[in-house]
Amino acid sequence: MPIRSGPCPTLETERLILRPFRDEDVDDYFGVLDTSEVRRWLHLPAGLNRSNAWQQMAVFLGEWALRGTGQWALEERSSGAFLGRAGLYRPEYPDWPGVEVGWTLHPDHWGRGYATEAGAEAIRYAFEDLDLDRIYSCILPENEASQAVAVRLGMELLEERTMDFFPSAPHGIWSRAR
C-alpha cells in the first residue's frame, strides 16, 4: 500500500524506496545527470547545470500534482544512498505514445537490477493503483541496456519512430499491456 504525504506516494520494494524528490536531492540528482553516459541517453545539453536539475525535480513533482504520474527519487533501502530516478512520465508532447515507465540511475549503480526492480514497481503501480491498460517506454535503438530492462519488464518493441521532441534520432516505442 503506498504511503502518501502529498500527490506523490512513497513505495518500497525489496531493495529500494521510491519517494518524492526533496530539495536536498538536487546535488545528488545533478550528479546523476552530470555523467557522460546519462547525458548521452537522455539527450542532455553540455550546459546542463544544478539549476536545471532542480527544475527537473520540480517538474516531476508538478506532474504528480497535475496528472497523478511522475518520477520518484530512488533510494537504496539498506544504505539510504541516492541512486537516481524512475517512474511514470507523461510529458506534454503531441506525439508521445502515452504514460511511459522510465529509469535513470547513476552509472555507478548500473548492472545491479535496480532499474528492473524500480520499473516493475512503477508498472505495478500503473496497472493496480492508476488502473492503466497500457504503458510505454521510449528508448534509443542503440541503448541496449535499457532495451534489456524493457524486455525483463515484459515489454515488446512496437515500432521505431522519430518524435517531435527529438527529431534527429528515432526512438524505439516499447509497450506492455496490463
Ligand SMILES: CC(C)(COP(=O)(O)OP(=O)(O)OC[C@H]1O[C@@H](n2cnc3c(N)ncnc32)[C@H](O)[C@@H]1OP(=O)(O)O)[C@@H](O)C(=O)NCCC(=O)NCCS
Second form
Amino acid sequence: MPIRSGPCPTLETERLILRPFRDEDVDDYFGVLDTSEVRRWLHLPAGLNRSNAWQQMAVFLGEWALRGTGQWALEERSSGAFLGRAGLYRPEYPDWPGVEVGWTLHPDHWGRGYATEAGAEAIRYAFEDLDLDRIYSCILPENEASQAVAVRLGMELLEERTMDFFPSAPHGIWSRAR
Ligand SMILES: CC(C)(COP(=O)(O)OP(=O)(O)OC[C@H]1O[C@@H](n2cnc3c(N)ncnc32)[C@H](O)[C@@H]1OP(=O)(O)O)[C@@H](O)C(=O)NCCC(=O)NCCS
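Okay, that is the form predicted on its own; can I get the form predicted in complex with this ligand now?
First the chain shown before, then all remaining chains and molecules of the complex.
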C-alpha cells in the first residue's frame, strides 16, 4: 500500500534533501534527540523516549496537514544520511509570535553549515511559496549556536520575553521580514 506523505513538499538544496518524515525515521530521529547535546539545548525531559520521538514525527506531519507548515526531515544528498530536522513551526500557543523557522541536527553533523542551508530554504519556502511577510525564531539567550544560525540567516533580535510553554526563562524573539 503506498504511503501518502500529504502536504509536506520535498525540496532540495545544494547539499540537502528536505523531505517529509517517514515511519522508518523513528530510530534515526530518536538518535538525534537522545544525544546529550540535543537533550541539553532543547531542554528535553530526561524520560523522553523513542515513543515520544515518534509522537513528535506524527505532530510534524499533522502540522503540515492542518496548517501547511511543519518540519522536514533532513538528509545529506551525498550519503543519504539522516541529519535531523528543520522547518516551520506554528503551534497552538496564544503567545507564540508567528511562523517560526527552527533547526536541530545530530551533533555529528554540526559545524558544516547544514542548519543554515536548511533554514535558508525553509525561509525561502515561507516567503515565496506560503507568501508570509515575516518569520520568527524563538531562541534561549544562552543558545549561541542557534543564535548564530539566525544571524547568518539575516534575522534580528526583536525582544526577549517569557512564553507560557517555557515559564522558567525568557526566549529571544528573532525575526526577519520578507
Ligand atoms: C543549532 C544547531 C542546529 C546549529 O548547528 P551548526 O552546525 O552550528 O550550524 P550551521 O549548520 O549553520 O553550521 C555553522 C558552522 O559550520 C561551519 N561551516 C563549515 N562548512 C561550511 C559550509 N560549507 N557552509 C557554511 N558553514 C560551514 C561554519 O563556519 C560554522 O562554524 P562555527 O560554528 O565554528 O562558526 C545545532 O547546534 C543544534 O542542533 N543544536 C541543538 C538543538 C538546538 O538548539 N536547536 C535550536 C533551538 S532554538
